[in-house]
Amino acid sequence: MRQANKELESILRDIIGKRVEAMKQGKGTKDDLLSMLLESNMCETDGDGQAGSMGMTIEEVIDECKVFYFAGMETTSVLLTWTMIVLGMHPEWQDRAREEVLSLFSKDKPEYEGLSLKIMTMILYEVLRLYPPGTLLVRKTYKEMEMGGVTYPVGVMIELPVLFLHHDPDIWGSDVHEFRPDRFADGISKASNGMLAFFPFGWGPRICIGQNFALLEAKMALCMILQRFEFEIASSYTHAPHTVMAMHPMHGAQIKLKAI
């Protein structure tokens, strides 16, 4: 792990160094996260990359890049894994999703403008409900506040059990443990009985900044998979959701693909 971290930091430091040098020479910057971080940071740091009162050091910029990379890659990968598992278990929904994709794009490369896919969105929401990558949210009181008739002082850690809320039959109904994407046909609020109980990306001012991108990325990948393959669960698959940072299938996801 130390070696991998050292290699990653070396790669990022090289990318950042080249980007900073290009900016100093007045060359056009790219419209991406790193450029926005560095542009907003330049006026707050000195020439050696040392942070001023509001700026970030190069080490802090590297840390931000690592957070975006790991948080964005791991969660979307897990979402796609569970989606393929449940669609392998429920071929009727796989067929409906493929029909929707082919009717919009045929076998052509999916385009951003056409990714408002209702059936696929319902499927992804249901997967996120059943198997949320983040099973627990933690918040800390920054002032004395009252919640549920209890007054909490400053500094109390509060845990929000996302997995429990996503599987609460009082909220979602008696079929709460079933894969039923059509519960989201009329939106999240209707599916959750009008309660604020769907938290795959968190909520409030600290909601996941990559929510829209993650869903877009998942839809694009799933479109391209459905255009090219039919798939089913292999007999060796054992269903065992297991949380290590994110919720994974404990024994892997053995899936049989058939080109179409």
Contents of the next structure:
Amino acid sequence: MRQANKELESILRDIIGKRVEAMKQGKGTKDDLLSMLLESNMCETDGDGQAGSMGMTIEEVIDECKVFYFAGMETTSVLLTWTMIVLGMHPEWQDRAREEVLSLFSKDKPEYEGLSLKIMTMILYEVLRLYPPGTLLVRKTYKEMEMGGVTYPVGVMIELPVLFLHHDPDIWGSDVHEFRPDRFADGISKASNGMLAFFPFGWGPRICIGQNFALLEAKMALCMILQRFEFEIASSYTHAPHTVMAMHPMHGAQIKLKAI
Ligand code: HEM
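Let's see the other form, the form predicted together with ligand HEM, since the form predicted alone is already up.
Every chain and every other molecule in the complex is listed next, the one we just looked at coming first.
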């Protein structure tokens, strides 16, 4: 793990160094997140990666790159994987999602404006409820603090078991383990009986900064898949949700696609 981290940091340092150099020489910057971060940071530093009052050091820029990569890539990819699995298991919802997509975009490229997609949003929420990529949120007390009548000293790890909350029948009802996207038809609050219990993207000041982007990416990809394919779960698929960082299907996702 240490070796992999060292290698990753060296690759990132190289990419960032080249990009900073190009920017200093006034060469056209790329239209991506790293350039935006570096451009805004250059206004706050002396341009050599020495942080001013607001700027970030190169080490901090490297950390940001790592966080965006790890927080953004695998989470969104497993969301798409689970969605394909459940839509493969529930052809009636696959049909409803496809009808919605075709009625809005036909077989044309999906447009950002139309991407609110009610049925697909309900499906994605239900997938995030059943298979949240992040199954646990962790915090550490940085000072003595009281919560729920208990006083915790400094350095206590507190875990919020997202997976348990998402599968609690007292919150979601006796059909809690079933895939029922229509529970989200009137929004998240109605689905969770007015309780704060849906945490796929966390909550509070550290809530996922990429949540809208992730849903947009997932919707865009699903639209394009549904426009082109019908799909079903292959007989070799074994359902075994398994957490290694994010929650994965342990034995992969064997899905049969048929072009339409
Ligand atoms: C389905 C996709 C995603 C899921 C389920 C997800 C989930 C989460 C969760 C649960 C947190 C909070 C962690 C905590 O409170 O300890 C988080 C934070 C974060 N996410 Fe996401 N995420 C997703 C996609 C993305 C994408 C696409 C990006 C970037 C483009 C992203 C960037 C971040 C960042 C930077 C943080 C840290 C925010 C902070 O600490 O202030 N995430 N994400």
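Numbering follows the first chain given and starts at 1. Rigid core here is just the name for the largest C-alpha set that superposes within 1.5 Å across the two forms. Computed from a prediction, not measured in an experiment: that's the story for all the values here.
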Quiz item: Is it true that Ser236 shifts between the two forms by 2 Å or more at the Cα, once the core is aligned?
Solution: no
Quiz item: Any CA movement of 2 Å or more for Ile255 between the two forms, core superposed?
Solution: no
Practice problem: Classify Ala246 as shifted (yes) or not shifted (no) between the two forms, where shifted means its C-alpha moves by 2 Å or more with the rigid core superposed. | Solution: no
